[in-house]
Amino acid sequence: MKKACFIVTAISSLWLSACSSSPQPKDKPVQWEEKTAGVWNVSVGTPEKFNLLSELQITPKYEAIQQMGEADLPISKEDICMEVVDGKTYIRFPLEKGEKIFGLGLNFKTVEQRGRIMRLHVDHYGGDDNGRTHAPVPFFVSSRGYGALINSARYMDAWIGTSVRKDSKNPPVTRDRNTDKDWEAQPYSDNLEFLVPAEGVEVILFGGPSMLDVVRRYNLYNGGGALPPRWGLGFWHRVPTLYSDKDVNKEVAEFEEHGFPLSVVGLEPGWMSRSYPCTYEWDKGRFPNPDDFVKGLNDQHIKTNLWMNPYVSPDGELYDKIEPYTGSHTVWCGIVPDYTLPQTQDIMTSHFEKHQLDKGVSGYKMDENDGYDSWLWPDVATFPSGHAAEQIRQVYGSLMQDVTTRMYRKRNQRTYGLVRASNAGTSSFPYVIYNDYYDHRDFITALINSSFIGILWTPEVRSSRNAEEWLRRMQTVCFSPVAQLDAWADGTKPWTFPEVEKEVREIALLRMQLIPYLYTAFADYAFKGIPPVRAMNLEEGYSAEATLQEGKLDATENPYAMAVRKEVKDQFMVGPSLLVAPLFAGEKERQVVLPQGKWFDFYTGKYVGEGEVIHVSPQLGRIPVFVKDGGIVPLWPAITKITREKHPLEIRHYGNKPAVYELYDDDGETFDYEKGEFTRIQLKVTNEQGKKSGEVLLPENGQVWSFRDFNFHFMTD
């Protein structure tokens, strides 16, 4: 493999005269530095050494960014204002009429963020898109074709097209509310502003030209996307909290009896001798022989994922060792390790290795490193590293991901897990965010938003009110980064609603069939920075516009008759070719917005439309899925376990457009792919005068780990 190429141009200084009537100190000008093709570093004042990226051991993929080619900023440097006033940093970007802003955290209700005010703050999501969320990533993407990361680990405020300046180049029209029906409570704003409570900050700018190019550069700058082990893309089941080894083994046998796939079993707090706070040691009553228990699951090709939270119990062997390296306050009577310290990382790693990794445990679910305020350390807490409590909070989930990922990397073993808090710089970490908020529609919006900010999100299934909701949730989760049923609280099983057991089994098995396609999508995330599940707004040819619905005057609920924005936030792309449009309980039909080009039904191959809005009325057992013209979708058989066995491959082609698909393959478990031990198998379809043919092209000396008997299936007549 080639070594990464680092290109740094000479640093130049310039004044941004549009900032303020109060000039900056002459010894603190704004500094610009081009890091690589289409990536610039801009700083002002004295940026804090501790930031969102500084504590993470990530390496930008400069070579991959360079291969994307050069990119210019669509805005001038002079129009970006940065200044330090009264110990705080003020940042301003220009906004054009019609310009859209995406990103700025894992939001659950909105996709376009223009017109919002936020305080970006790690917390459990509380039902409002106000900036308090599990991943408040201060990175935005503009429809003009650029993006910016405000690289500070402080809580920061953002006004996204809401503030109006006296010196605006495009001021709003002054209107009289008494007489003018066009009066607006929120006048037009031509700027995007941030306030960072620090005496300087670094901003990293990313060029396009497309929004997908911006996101790709951002992900690659943060080390590329995560490539999970192949087993991580199978079906997961989390068992009730106090299950014993016997209970788990009984449940595993039931999966086999019902013909359901199972790749990962998740154990909840009861696996530990103490939890809330935690010992990270096995409970001897429920798990008297954890080595044999984990080995027994591994022998059945089922991995073990263990729940934890960060707070250390005084009742375990870890307490005295880690106590000197913990914060001033406790959470649930447990001490809080300062993960920024090397001593903390070493002590925690040694403990995890002894009690989990050495026994064959495959990964973690890292809970409650996000909030709420009432049960997290307060901002007045102190930590032995000297870093502020708010800074620790902003990166705590990121640090836990970093430490545990390196633990497995040391063993040349890939992991895949779940986490409750994340931030910028974590795209390469093999963790997926989940939470306790449980709204199906909002889960899809979060899935869409995750693709703008370099994180993964899962709309995991827990309980449901009826069989229809149960099935609709199952259909959605099987097209997400982790297909998981979480029964920790209520003991639900895939067959809990017998009337839809067959349909639930079918969608779970479809998930298993799609693993070659999904694994290739994740490889493109790792090598090229392309999100495996992504917003329609990042798809070429997609042009659905958000609309404003006139607000109705209500003296109590809406005294200013604020308009309500309507946007498409319930369909998304998976991999290069699949458009997924979930239905929700109570729905019999829905609209689907198709991007430009011809689209075809995934199940039948029939033509459905081209660059238009279509209406679909699928049967209950089908989640609407569409494939773009020329789409190639490789499928395994409907297996229930992921083994090292080679499987025959069905290669589906949709439409009539010739196409080439680069199927990815490696050993599925180690990091040897980073040394070049992987294969791209070219699946090629030609169409000459209506006669289609398929060809499989293996690179010379290319190894195949997972496939045999390649069979083309042309879905469209």
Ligand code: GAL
Given for the second form:
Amino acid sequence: MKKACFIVTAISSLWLSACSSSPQPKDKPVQWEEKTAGVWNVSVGTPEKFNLLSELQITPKYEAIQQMGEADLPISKEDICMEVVDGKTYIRFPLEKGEKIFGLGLNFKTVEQRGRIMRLHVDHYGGDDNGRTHAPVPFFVSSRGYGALINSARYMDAWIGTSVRKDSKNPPVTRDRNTDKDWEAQPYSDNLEFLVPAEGVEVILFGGPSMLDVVRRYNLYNGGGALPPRWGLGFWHRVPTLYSDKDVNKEVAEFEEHGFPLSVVGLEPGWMSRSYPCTYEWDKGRFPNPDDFVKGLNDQHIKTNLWMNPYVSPDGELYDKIEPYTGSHTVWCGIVPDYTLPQTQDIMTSHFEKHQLDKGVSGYKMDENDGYDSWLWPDVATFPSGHAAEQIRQVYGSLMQDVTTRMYRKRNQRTYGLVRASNAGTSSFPYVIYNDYYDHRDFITALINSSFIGILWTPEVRSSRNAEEWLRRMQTVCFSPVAQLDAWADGTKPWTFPEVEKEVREIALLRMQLIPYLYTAFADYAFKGIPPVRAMNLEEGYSAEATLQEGKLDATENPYAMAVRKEVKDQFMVGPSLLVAPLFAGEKERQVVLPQGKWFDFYTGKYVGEGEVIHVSPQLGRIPVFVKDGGIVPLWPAITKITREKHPLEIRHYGNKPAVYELYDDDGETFDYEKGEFTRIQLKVTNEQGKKSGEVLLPENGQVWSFRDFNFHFMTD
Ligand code: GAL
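Now that you have shown the form predicted on its own, what about the form predicted together with the ligand?
And the full complex, kicking off with our chain again.
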């Protein structure tokens, strides 16, 4: 890997009139520093040493950022006001009319955040987008084409276009409530304000020009996106809590009988001798021979993923060793390791290695590191590192991801797992957030939001009131970062609703077929910072303005422009070309907003529209998926296991545009790709007067690990 290099062009910018109303004199000019192309940082006041990134071992991908080129900021740095007042840091960004703000945590109900007030605080999501969530990342992306990370591990307040200053440059109109029907309870605001309860903070700015570029720079600065092992993109099934080895093996055999794919089996708390708090040791009754059990699954190409939470039980061998490195308070009577300490990291790693990694376990589901408040240590707790309980809470999930990723990396083995808490700086960690909240629609909104803040999220499936809901939920999870059935409580099986067993099997198999496409999308996340599952707002050609320039209608008459201007919370992009528009139980039809350019039906290749709002009423077995003109989708056969075998590749091409697609391939399991051990296979389609042809271009000496027999399939006549 290339060593990080800093390009430091010190741009001194100032701290002037923007803060003119400050009650404190400003004695120090603020020094912005360009860290790398289009990324600047500044320290205001005296930032705390402990921040969201300081405890994590991440290396920015400077080279990839530099390849993106320089970027100008659409705002002047002088217009960002920062000051320390009364031991707290106050930061203000200007907002202009029509500007949209995205990000600021894993929100479940809203995509656009302008108009909201939040306290960003790690917690289990409780039903309100108030900042308490699994990943309250203090990073925003503005539709003007820039973003900022407020790098503090304190609970911080954000007023996102809600506050009005006396010295506002764009003040709202003062109206008389008695007589003016246009009076507003929340007048227009041109500020985005943060209050950090610390005497200073680092602010990192990311340039565009597009919002996707902002997100890419942010992800690359955080080490690039995660590249899961290939098996991680297969189908996952978590078994009920108290299953024994025999129960698991029986269920695995049933997957085979039903012709369902299976790549990972997840064991829930009952694999452990004690849980809540945990021993991280196998239960001798339910799993008398864990070595053979895990090996037996591995031999069938099924990986084992284990549930855990952070709290250590007095009944295991770990307790005495870790006790000196734990906090003052207990959770469920378990002690709380202070993961910021190297001693803790070493002790926990050795224990995990001995009891899990050496036995062949592929990864973890790291639960309960988020909250709820009454289930966590209080903010008055103390930790041996001396860090504040609040700060430890804000990064606990991130640290567990970092430590366990490094533990696997030491073996040159990739892992892929689940976690319930995260924050800034975790883009490169191979973990996907999940939770207990179970609203299908809101799950999709979270999927969209995850793409703004450098995290992965899964709308997991676990139970259902009826067959229709079951199928609809299965369809969406198969287009998410982890296709997982989490049957820990309900024991639901993919075939539990026989009326839709065939359709559920089809979608699970489609997930397996899509692995070459998904794996390439993840490689683009790792190397280029492009989120594999993305908000429509990050898609080129998806803007009201784009239509208005070309069209004759104005924004009030043009239904497309109106749709795009509204918050779209129920459709998203997967990889470069797929637009997924899920249906929810009870729905027979829905509208889909198609960005500019022609779009085609994934299943038939037929043209469906361009830059417009369409209505679709698909059969129950189909989740609406559309492909952009020139979209190439490489598909494996409908396999049920992920092995090291090479499979024939069907290369689907949609529409009529010539296209080039850089299919990614590597060994799928190790970190050798970081040393250059990977191949980009060029799949090229030309269209000479309506005659399409395809070509596969392999780089010289390029190794191919997972494909053979390339066949083009032109889906559109
Ligand atoms: C919950 C978790 C569930 C399941 C359960 C087991 O906290 O979100 O997915 O793992 O614990 O007790």
